[in-house]
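Only one chain is shown below, in structure tokens, and it's the form predicted alone.
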Amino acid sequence: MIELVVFKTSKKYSAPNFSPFCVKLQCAFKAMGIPFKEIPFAGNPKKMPKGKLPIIRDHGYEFCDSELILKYMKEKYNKDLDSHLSAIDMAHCNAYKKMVEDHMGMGLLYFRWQVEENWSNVAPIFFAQIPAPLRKIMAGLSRRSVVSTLYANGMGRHSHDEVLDFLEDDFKALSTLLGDKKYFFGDQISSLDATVFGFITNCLQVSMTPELFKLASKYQNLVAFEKRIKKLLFQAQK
């Protein structure tokens, strides 16, 4: 059976995982009916291939990066969340996924790691597994690394309100694309749905970033979308 290695996440939150990318694969595998064993990981992700999670283990090999893993599932097992999409829908799917992962994802990191008021909530949760004498040191080093990445990306150079405005535009775009449809491209889940769900559930169900909770809650079709996928894939299958 395929092993899906994800960040260890506190069960006090109803989001399946603190990482939108881990949730993306959890959602995709469930939607495609792929049996998998979930392996919570509480160590240093830099020891993983490419230094990040999620990864999968299959037939003695490890594969990293959510998009490359979905590509592997398509090539190896003929499992494809996007097989029903037209060429134009696939173009929109790819473009919106990049917006969510590369732009909104950086915004999420900004509000979790760079905003001081939120960091005081994030650090005790993300580093709870580290022994007390090292916890503060490791948290500080990790934060410094993430904030440096945010600055190099450009997101970290903006003010709190500017980043919030950027994300407001992204939420509007997603809300407009979804409209009154069940999923982004109709009645069948695509990889865009899995991607957006991973981000939205982390805004709505993880109480680390009140700004993003308030922002996401404004878009009732996105709120209903998050509840719909959670009920279909994460509550009904327990």
Ligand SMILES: N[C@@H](CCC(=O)N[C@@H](CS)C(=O)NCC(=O)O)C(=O)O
Second form
Amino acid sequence: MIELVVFKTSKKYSAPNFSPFCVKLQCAFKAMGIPFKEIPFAGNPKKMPKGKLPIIRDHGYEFCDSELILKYMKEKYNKDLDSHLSAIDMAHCNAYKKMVEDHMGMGLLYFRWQVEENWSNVAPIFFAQIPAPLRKIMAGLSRRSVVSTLYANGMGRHSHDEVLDFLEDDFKALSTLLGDKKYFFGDQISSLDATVFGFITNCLQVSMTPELFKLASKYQNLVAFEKRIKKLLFQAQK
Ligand SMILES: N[C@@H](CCC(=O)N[C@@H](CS)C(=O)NCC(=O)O)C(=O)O
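Now the other one: the form predicted in complex with the named molecule, given that the block above is the form predicted alone.
Time for the whole complex; same chain goes first.
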């Protein structure tokens, strides 16, 4: 059976995983009806082939990156979450996924890792598995590395309110695209739905990033969308 390696996340956390990319694949695999065994990983993701999670293991091989894994599922198993999309829908699907992963992803990192008031809530959740004597050192080193990535990307150079404004534009765009539809392209889940679900469910964690909870909560159709997918695919799990 395919193994999906994801960050070990406490069951007390109300999103399926604190990594949006791990949630994206959990959601995509469930929606495609692919049997898989979830492997919670509590070590250093740098040990993974590309230094990140999620990865999958299949027939003795490891595959990295949520998008490459979805492509692999299509090529190897003929499982494709986007087979119902028209060419124009596919164009939107790809463009919005980049917005969510590359832009909103940086915003989420900013509010989790760079904003001082949030960091004290985030660190105990992310580093819960590290033994106490090492926890503070590991958390500090990881934080320094993420903050320098944010600076290099450019997002880290903006003020709290500027980043929040950027994210507001992204939320507005998603909310407009979703409208009153069940999923982004109608009644069937696509890879964009899995991607957005991974981010929204994490933004809705009031204990980690209260400003993102407040922002996401303004978009009631996105909140309802998050609840809908959680109920459909994750209810029995948590
Ligand atoms: N492009 C990758 C991104 C995955 C990613 O950024 N994973 C983060 C967690 S959300 C990670 O493993 N970070 C650990 C690190 O960078 O050290 C994908 O789509 O899977």
